[in-house]
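So this first bit is one chain, no partners, the form predicted on its own, shown in C-alpha cells.
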Amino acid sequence: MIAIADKTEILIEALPYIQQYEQKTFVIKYGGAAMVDEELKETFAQDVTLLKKIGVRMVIVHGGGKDITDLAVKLGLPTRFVQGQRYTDEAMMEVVQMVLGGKTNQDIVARINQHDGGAVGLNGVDNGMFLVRKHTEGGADLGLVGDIVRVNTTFLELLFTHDVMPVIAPIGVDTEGRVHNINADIAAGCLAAALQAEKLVYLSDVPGVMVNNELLHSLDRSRAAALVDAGTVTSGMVPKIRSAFGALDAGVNKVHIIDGRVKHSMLLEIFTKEGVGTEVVH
C-alpha cells in the first residue's frame, strides 16, 4: 500500500503538469501489447479519459497489425512485409478496412466510452481527413500504402470544440478516391505535426529505444541516425524514430516512446520528472 503522504506527493508533483497541459493537444499512437492484453486495454482507456477530463485535447491513432494478420490467415491471404511495412494489395486492403476501420476501431471507442471518454471512431477517409499519395520513398513498392500529404485539421478542430476524442484508423484516400493503408506510426507523426501538438506519444512493446539492453532516456537526431545506419535500431522502431523527428521539425514540442506493456506508463511519462521511456529531442 502507498502511504497517504506518498499519494499526496504524487498528486502535488502532477499539479504543474496538469496546469501546463490544459487545452494542449496530445496525439497518442496506440498499438502493440497495450491493444491485446485485456488489463492494459482497460488502463489505457482510463488514462486517456483522465487526460481528457483534465483538459487535454486527446487524439488517438491506432494500429492493429496482429488483427489484420489473423484475419488474413483465416481468409488464406499471404502476408509479407517490405522495409518493416505491410505490403498491401487490393485483397489485403479490404482486410485492412474491415479490421482497422471496423472492429478494432469500434472496440477501442467502446472501451473508452465505458469511462465517459467521449470518443468517436473515424478513419482518414472520413471528411477527407487524410489525403494521401502512393508511398514511393526508398524505391520499394508497398502496393496500396500511402503517405499523407494533407490533414483536414478544420474537421478535427470542430470535434475538439464539441469535446470529442477522435480515435482514428490509419487509412487514407488519394485524389482519385482510392483507399490506402498508412503506417500508423507515420500517420500519428503527420497528424501531430498538422495539429502542432504539444506531445506525440508512441506506445511500444519495449521500454523505449534500447542500445545494448540499456534504455536511452534521451535521443537526438545525430545519435538516432547513427543507430539506424549501424543496424542497432531496426524493424518497427525505425518508422517511429523517423516520424518523431519529422514531427519535431514541423513544430511538435516533444515526442515520447514508452512501454505500453507497463500499466499507466503514459501517465508516469507525462506527470513525473523522471519519466519512463525515451524522449526524442532536437
Ligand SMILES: Nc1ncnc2c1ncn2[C@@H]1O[C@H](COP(=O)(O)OP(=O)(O)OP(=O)(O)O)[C@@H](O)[C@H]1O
Contents of the next structure:
Amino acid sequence: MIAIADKTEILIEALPYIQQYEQKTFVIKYGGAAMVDEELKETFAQDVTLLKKIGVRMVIVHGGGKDITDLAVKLGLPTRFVQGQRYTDEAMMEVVQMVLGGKTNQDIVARINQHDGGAVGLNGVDNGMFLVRKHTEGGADLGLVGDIVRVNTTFLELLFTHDVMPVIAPIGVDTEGRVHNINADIAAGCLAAALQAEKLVYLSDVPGVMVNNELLHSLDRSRAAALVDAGTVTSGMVPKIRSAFGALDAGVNKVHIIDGRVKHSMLLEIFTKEGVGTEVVH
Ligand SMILES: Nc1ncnc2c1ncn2[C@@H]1O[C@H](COP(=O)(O)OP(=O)(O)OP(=O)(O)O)[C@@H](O)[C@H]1O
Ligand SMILES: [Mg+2]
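Structure of the form predicted in complex with the named molecule (previous: the form predicted on its own):
Zooming out: every chain and molecule, the one shown earlier first.
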C-alpha cells in the first residue's frame, strides 16, 4: 500500500503537467496488445478518459490488422501479401470497412463511454477528413491502400468545442470517392500534424525502439536512418518512426513510442519527470 503522504505527493507532481496540457491536443495511436487484452483495454479507456477530464483534447487513431485478418479468415477470403504487406482488393476493403470502421471502432468507443469519456466513432471518410491518393511509394501495388494528401480537421474542431473525444478508424477517400485503407501509424502522424498537436503517442507492444535488447530513451533522425539502413528497425516500427519525424517537422511538439502492454504507461509518460519508452527528437 502507498502511504497517504506519498499519494498526495504523486498527485501534486502531476499538477504542473495538468496546467501545461489543458486545452492542448494529444493524438494517441492505439494498437497492438493494448487493443486485444481485456485488462489493458480497460486501463486504456480509463487513461484517455482521465486525460480528457482534465482538459486535454484527446484524439484516438486505432489499428486493427488482427481483427481484419480474423474476419477475412471466417469469410474464407484469401489474404494476399505483396513484399510482406497486405494487398487490399475490393473484397478485402469491404472487410476493412466493416471491421475497422465498424466493430473495432465501436468496441473502443463503447468501452471509453463506460467511463463517461464522451467518445464518438469516426473514420477518415467523415466530412472528408482524410483525402487520399493510391499508395505508390516503394513500387509495390498494394491495391486500395491510400496515402493521405489532405487532412480536413473542421469537424474535429467542432467536436472539441463540444467536449467530444473522436475515435478514428484509418480509412480515407480519394477524389473519385473510392475508399482506401490507410496505415494507422501514418494516419495518426498526419492528423497530429494537421491539428498541431502537443503530443503524438504510439502505443505499441514493445518497450519502445530497441537496439540489442536495450531501450533507446531518445532517438534522433540520423540515428533512426542508420538503424533502418542497418535493418535494426524493421516492419511495424518503420512507419511509426517515419511519421514521427514527419509530425515533428510539421510542428508537433513531442512524439513518444511507449509500451502499451504496461498498464497506465500513457499516464506515466505524461505525468512523470522520468517518462517511459522512446522519445523521437529533432
Ligand atoms: N528496433 C525495433 N524496436 C522495437 N520494435 C521493432 C524494432 N524493429 C522492428 N520492430 C517491430 O515493430 C513492431 C511494432 O509494430 P506493429 O505494427 O507490429 O505493432 P503496432 O503498430 O503497435 O500494432 P498494430 O499494427 O496492430 O496497430 C514490434 O512488435 C517489433 O516486432
Ligand atoms: Mg502497426
